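In structure tokens, the next block holds one chain alone, the form predicted alone.
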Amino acid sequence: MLRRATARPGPLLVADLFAGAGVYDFAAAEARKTGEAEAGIGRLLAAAGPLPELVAPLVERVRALDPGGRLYPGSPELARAMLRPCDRLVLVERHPREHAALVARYAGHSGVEARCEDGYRLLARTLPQAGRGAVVLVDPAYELEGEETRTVEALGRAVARQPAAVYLLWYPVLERAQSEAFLGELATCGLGGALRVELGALPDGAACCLTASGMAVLNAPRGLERWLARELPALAALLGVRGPRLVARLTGRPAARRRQPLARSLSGAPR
């Protein structure tokens, strides 16, 4: 996304809306906890032969970062790497730690801007902003009561704002019906007609876990969908996972292509 987004001329403004930490070490404790790591990043890391061309810049960044493998770029560094001199990278994070950990990694880079707030009053009111390119990441944890509901809203007015914007939101997959439920409100908020991805790495309810994740993506480009129904085959085969994948449009109706004057500046001061 953010390849295709800095290939047209004027400048970009990416919105990371839940950045964590910006840089996660796979020998921390939590990461040996869970084996996520070894399971993802670390089968692609060892793959012998070509990568699918989905993951193989990811996988070249990974290396790049820490030739040892054992640092992993989150989306914050990932952008970072990608981004323009004109371009404009702003970092939410409302975790005092990881925002102290965004605020010393990316201090001397100009450009970024790391902010403790909370990203879904910023998703509903400020950002993106009207008036140029925008690539706005959303993925909560959805760990808290209530925040698929504070999603849906969110998106909405944004969308409604600023529909040409490019929103990428990402989802978890533990219970199929929940889950549907979930986007099925997303159709009706403005998001209709958005692209789904899934890659599953386990049939549904196979276990009282995450099985699978989602994007979201309104406003893909030209020819991502059919890309993604070709590279995703090759992923699964990669990763070992046997839960189902899918790449498919929301139902309902897209917001009306219409920007509306925003109340407040990126800054927070008025207008």
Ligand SMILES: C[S@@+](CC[C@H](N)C(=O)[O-])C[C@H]1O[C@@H](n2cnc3c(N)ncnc32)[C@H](O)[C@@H]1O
Given for the second form:
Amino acid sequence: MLRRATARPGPLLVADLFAGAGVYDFAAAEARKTGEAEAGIGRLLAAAGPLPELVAPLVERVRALDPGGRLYPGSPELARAMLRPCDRLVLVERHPREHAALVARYAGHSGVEARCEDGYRLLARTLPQAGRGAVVLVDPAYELEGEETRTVEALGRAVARQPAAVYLLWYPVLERAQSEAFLGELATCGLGGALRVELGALPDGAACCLTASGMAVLNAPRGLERWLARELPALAALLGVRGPRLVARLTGRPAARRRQPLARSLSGAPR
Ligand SMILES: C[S@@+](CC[C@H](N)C(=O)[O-])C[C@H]1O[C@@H](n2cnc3c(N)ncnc32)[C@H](O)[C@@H]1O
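Having seen the form predicted alone, I'd like the form predicted together with the ligand now, please.
Whole complex next, starting from this chain.
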């Protein structure tokens, strides 16, 4: 998305509303516990042939950040590396420790601003100048009661206020019915017409943790659907995953009510 957006003339605003720390350490105990890096980025780094266009920039950035392969770029670092001097990156993180890491990392980077705030509130009320040429990443953990409802409501308000921005919303699949219900809520909130793209490490219901990850793209640029549909099978083959892979219009219908947060705890589950 960012490659496409930065290929167009004119300044771009990227708002990363659940930014995290910016960079992660594969050697940290938390990362080692799950082994997810080996099954994901590890396979991409070890791939012999050319990589799918979908992930080539990511792998390039991982190599550039740390040729030793210990550090991994989060969404702020990936965005920062792709933006041009005329662009602006707003990083929002509510946790003081993560926010402090962002401040330390990006101090002195012009065009990058780290805010310690509530991403939902900013999304619903005062998203900075998100008119044409804006990409908004919404990447909550969905661990708290009511987070899905907050997400749908805040997105609804954001789209009403800034209809031209592109919104990227990450969602997990732990229980298929619950994820479909969430997507149904998105679609019935006037946010239909969006794309969804999903890749599953495991078939639905194969484990009691995260089996697949998806992204809903509101205001998807023309051609994205076809491009993703072309790219996804090659990525799935490279990763050797066995779960669902799909690129489709977001045409959710109101489904059975969700009884618990989408993710509860993602620890031990690859994203
Ligand atoms: C899934 S992580 C984000 C990962 C990041 N996008 C990346 O790719 O590296 C979610 C982050 O959102 C933060 N967070 C949770 N609730 C928040 C809120 N209401 N507003 C802003 N940040 C929040 C958490 O502290 C956590 O760092």
